[in-house]
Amino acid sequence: MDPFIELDNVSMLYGSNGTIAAALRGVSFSIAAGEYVAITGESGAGKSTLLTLLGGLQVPTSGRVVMGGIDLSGLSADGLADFRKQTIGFVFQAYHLLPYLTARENVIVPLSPERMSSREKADRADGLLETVGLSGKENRLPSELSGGECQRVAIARALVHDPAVLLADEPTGNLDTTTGEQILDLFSEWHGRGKTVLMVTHNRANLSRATRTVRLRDGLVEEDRRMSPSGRAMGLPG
């Protein structure tokens, strides 16, 4: 199966006052349409760099990330903030909620520019939050709403241009187990529309949603594994 995904010796370097730090060091593998991939690793590990790189949020400082076979580091800024708008949506741990506006204006916010109709935008946003188990809560401000609830408007928003790849930053460190598999079942039945995630998390719990591990340690990737239906690790050729 050709990559949809391609990580190219890609490193990733920050520093000041002569002083250099290495969040990435020559990290290369692929991803394939359609796999759900959890990211782990230890604090320091590389893993929220590799989601912002994948993201386009950042360009490495040397390798490529190639997407559905564009270069992102090719890209403008306009160009890259297209290229996020058409095929990825972000959920984050803090959610990133705009506090004044209800949860349906949030999850409208990434249709702005599209030329809808107000009353479109709306029916997106009302239907992305039915099936997030928010309905009747629409109008409701985020302090209104619970953690678990916020987080579930954060993946709507995330969702309402229907991307092809969801991104996840510790989507359940600030929830409780109960709220944090809520979550991950929205996840899971995302992938199950042949949709590709992935998921940074340090929760070794929720590894068996995904179908694939790759393990970070200061900045290399030190396992990469596929897992099978029940959830165990198996080797991952070449």
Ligand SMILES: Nc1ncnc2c1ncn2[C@@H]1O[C@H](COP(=O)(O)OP(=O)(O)O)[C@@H](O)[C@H]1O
Contents of the next structure:
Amino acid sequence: MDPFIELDNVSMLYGSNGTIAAALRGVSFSIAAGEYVAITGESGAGKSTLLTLLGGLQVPTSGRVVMGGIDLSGLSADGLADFRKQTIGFVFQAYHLLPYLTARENVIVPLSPERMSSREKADRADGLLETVGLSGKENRLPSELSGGECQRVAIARALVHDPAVLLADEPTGNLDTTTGEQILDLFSEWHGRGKTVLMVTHNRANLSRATRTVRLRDGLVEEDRRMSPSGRAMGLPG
Amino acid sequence: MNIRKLAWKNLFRRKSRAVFTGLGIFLGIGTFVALSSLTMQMEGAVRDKLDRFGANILVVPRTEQLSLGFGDIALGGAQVARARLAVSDGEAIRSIELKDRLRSVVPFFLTATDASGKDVVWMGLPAEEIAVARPWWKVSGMLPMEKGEVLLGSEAAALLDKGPGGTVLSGGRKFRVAGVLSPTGEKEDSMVIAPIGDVQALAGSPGGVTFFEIAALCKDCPVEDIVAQIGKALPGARVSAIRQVVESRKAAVDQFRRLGMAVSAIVLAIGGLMVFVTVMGSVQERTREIGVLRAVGFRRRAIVSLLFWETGWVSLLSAVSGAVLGTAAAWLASPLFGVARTEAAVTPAVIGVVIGMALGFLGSVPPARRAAALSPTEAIRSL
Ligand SMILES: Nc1ncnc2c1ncn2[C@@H]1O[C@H](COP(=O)(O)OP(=O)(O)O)[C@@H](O)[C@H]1O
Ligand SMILES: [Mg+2]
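The structure above corresponds to the form predicted on its own; please provide the structure of the form predicted together with the ligand.
Zooming out: every chain and molecule, the one shown earlier first.
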């Protein structure tokens, strides 16, 4: 399998008022295109940090993150922004919708710097909202939508640039089990189209959807295993 | 939806903040436009005065200058005669190259002589020129229109104890008092003003002229050139431009303008500071939102332009409304500043809007830079 994403001895240190916290301490593994990776671990294990590095929101203190042959450490801030736009879709636990925009407008936000007709943008947004099951609610504000619906809008927003990689940080953390399952269905569907999905999750039930589980502990990979198609865990050599 | 509309929607979400951001610009531009419109109107009025009332050029015989050098008795009669001005010199003045620029050439004849037993100065000028040469005179009664009619300065009227309809005796002739001049603060208050022919006759100097007052006919006249040409036409005369009266008024207006500029500058600086503070606060408050925008692929420039559009909209709206308010205020206040209401000037309003926009831009540069420098990880970290 060709590695699409490579993490090579990645360390991330955060320094504040003289104290230095190591969020990641030399993490190496690679991910092939089309994998569905669940990242687990205790709170503070470094999961979110790992996701920000994979998404090019920041670059590691040391080590390399290579995606699609591009070393993210070598990119400028705008280069990273372009990389995120072209390759990454983010979904957050708290949705992070802009409260003053309607569902449609929230989905369009990533397109707003683009030269594209308003019509085209709106059509694309409406298409995605239909995909996530929100037809007819395009003009609602986030405050007029349930938590699950907000997360659907956020997913539609993450998909608007048709990213190769979807990064989600505890996307069902704020939702009840049933609603969470519906959200996970959307990720599975996207994965089914051959896209790569990386999801940080606490929920054991979520793990069954993934093709692979990476467990972090204190900034290190504690466990990395692939699931068989039937959902049975398989040990991973090396 | 594009960045411009995104900015617009954001403003509407925080109306009171937007209003507060714009308030400084609104007041600053209002002040600036009001003061500069007023200054402009006052300057216009001064220029008007320079044209209308300003006897810009004074022509006197050179004799007086000579007499300073040689003493009163040192001059030969012939020389004095040659140096004296005559009504006919008016023709020479009117035929200079720049004659088209001359609005009026008014001969004056002054003589000290008896008036009903009191020694006063008589000032003669062509009756039909009085309104042109001294338009600011306020007269109770009439202006002297015919021979044998006089106008009394306020002090002269008191001295002679005469009013309109009275008579003044001089040189064996009777003069009817046509009117009395309200106090002007000038020397004419103590004079008897009469048609020039009568005064010349009283002095036994027909055709004599003490000085000419010449008014030029344009805003930015080549006064120096006119002076030179008249000097050439009348070699025996001393020609000088007098603008002191107007200049002093102009100096007052200049002072007002400087004061206005200083006040405007202070208010504008406060306005710029308000933009800075409120936009900085807004950036602080929206750290997460900006992080989300960065996460979904906004370049730093897109964040900067989002903020610029936001302050751009606010600055435009508040600068325009400030300019309207300032123009209206200047229009309403102009009578208080001794300026007649004219059509509202557009230039200060336009300049005001430009300054307001520039101010909004300047005030939002530091916050925009700060916003652009924010790390996009903030979005995820704030989970
Ligand atoms: N921006 C930051 N500055 C300082 N410390 C941070 C920052 N982000 C994360 N950390 C620290 O790094 C460690 C890993 O954090 P995080 O990646 O958020 O873990 P997780 O998502 O697994 O809970 C924690 O100890 C956290 O306090
Ligand atoms: Mg986390």
